[in-house]
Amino acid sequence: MRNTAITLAAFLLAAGAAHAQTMPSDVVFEDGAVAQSLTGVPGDPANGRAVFKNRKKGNCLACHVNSDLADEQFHGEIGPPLDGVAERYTEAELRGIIVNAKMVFEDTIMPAFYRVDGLNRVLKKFQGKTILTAQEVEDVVAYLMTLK
């Protein structure tokens, strides 16, 4: 019985480690791309779409045109159109751009959605917090990968 409990505890610990969230300071970039999932859990494209268009979360529509969301108002034109973005970038490249676009596009005004250090003019209530959670980043990446 004791061996079973130890084995079960070891399994649960290993399972938890497999799905541990990568902290913003631990994200590994390679040429601007982030190959490793931030959560170890596949992204949910439906939730990613919701985060993408949510004006209080991703707010991606403020800067990007996306014909998949043509029913939404006020698409911005500052950023590039996202139609066909999955054909232009890999999943790892999209993850890197969302986590911290400045790693790819040095002069971009796109915010770093999963970063807490080295930011400018952050409101006090948002200091030490990311714009999106690790899973929301994965969800948005999954959604963008549907835009072919």
The other form holds:
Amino acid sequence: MRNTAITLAAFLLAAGAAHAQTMPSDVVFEDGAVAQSLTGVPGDPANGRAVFKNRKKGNCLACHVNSDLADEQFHGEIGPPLDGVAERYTEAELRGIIVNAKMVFEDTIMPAFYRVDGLNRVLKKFQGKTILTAQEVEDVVAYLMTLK
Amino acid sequence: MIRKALHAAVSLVLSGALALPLTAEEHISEILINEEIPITVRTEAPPYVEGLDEIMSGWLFRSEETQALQLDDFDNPSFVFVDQGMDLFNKVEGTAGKSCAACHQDLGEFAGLRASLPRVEDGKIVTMEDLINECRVERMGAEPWKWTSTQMTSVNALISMQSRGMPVNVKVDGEARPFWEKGKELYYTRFGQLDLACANCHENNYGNMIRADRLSQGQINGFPTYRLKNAKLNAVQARFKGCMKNIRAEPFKVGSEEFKALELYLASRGNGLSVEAPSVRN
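Counterpart to the form predicted alone, namely the form predicted together with the partner chain:
Full assembly next; the chain just shown is listed first.
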């Protein structure tokens, strides 16, 4: 309930600032990178950190080690560790990888966090929905940019 | 009751434990159950499994505590259900006034059956559940059981364990071929909001931790399987359903042509491992 309210508030804020939110099908990639913010609202790294570890949101620790969250038990081994990730990728590249990592790594296991097209038999309650909202993507990007 | 409490204690200990299944890295290829039944838990992959050199039982990927539970039938919680399966096997039901045992006096006659299932007969895939329900409906005049019911998995386990230690050997050619091909296609198809195929986790990432869980090869030679997570015997297709929900996909129906084809294909990926039913997993 509270999350919905926050999301709604973020959305209204974005709309109020006259920044149209980019729809999943309208995201523009260039060499796998997405230069433009999805919302025009600067990402909030603190919320990004929360989204990152939330198992129903980013659930990023399922696959990645991240020393910044060392207090959380059990980091996955599927993807590369994210320590210092901001030194390896630009903000635009990180945004592109989160929106749809397959644009860079063709056969990756990593889910696309902001995509609704081209998916198969999506569970009813998730149909037409992205894993993260546009602002949550921006928040996670802002958080990852702090990992230096 | 005491047994139940003990199980709860075991699962609590395990969920907090850091013990890693080192046997996945070591080269254990055989284990002994009850100090007498040899089980092949690692062997060369069948030639048609292009993505794997070696096939490995899920047993290898579990913690030492979980592994130990399967090594002795007195410790294996599945046997509470196998006992129930035995009662059901002897229970007279239906209009013909017969029990399973009325026709099948010697359980030993089932040796080899689990190892060869699913199989294709007259253009249809036949699973253990199909065979059990066929007997119930056509020969006993009884109601069929739901595929994932406790009755079904218990009797399935009782019959399956007659093949324990025998190599899985399902047919992949002849009449089975088109069904096998369909199962293979499903195995490599991405599904759900998370857009994952079976292969992404169980062929390309087995052995790796996904958060607190170690990914296995998804071999099904141990089904029906007692899971510490839900403290019951689990049917293989119930597991398929669980996996699909995990990746936020609309599952196929238990007993559907899709799941039967997938079961046939997955069984074939384990040809050469031993039947382990009833196994213990987390």
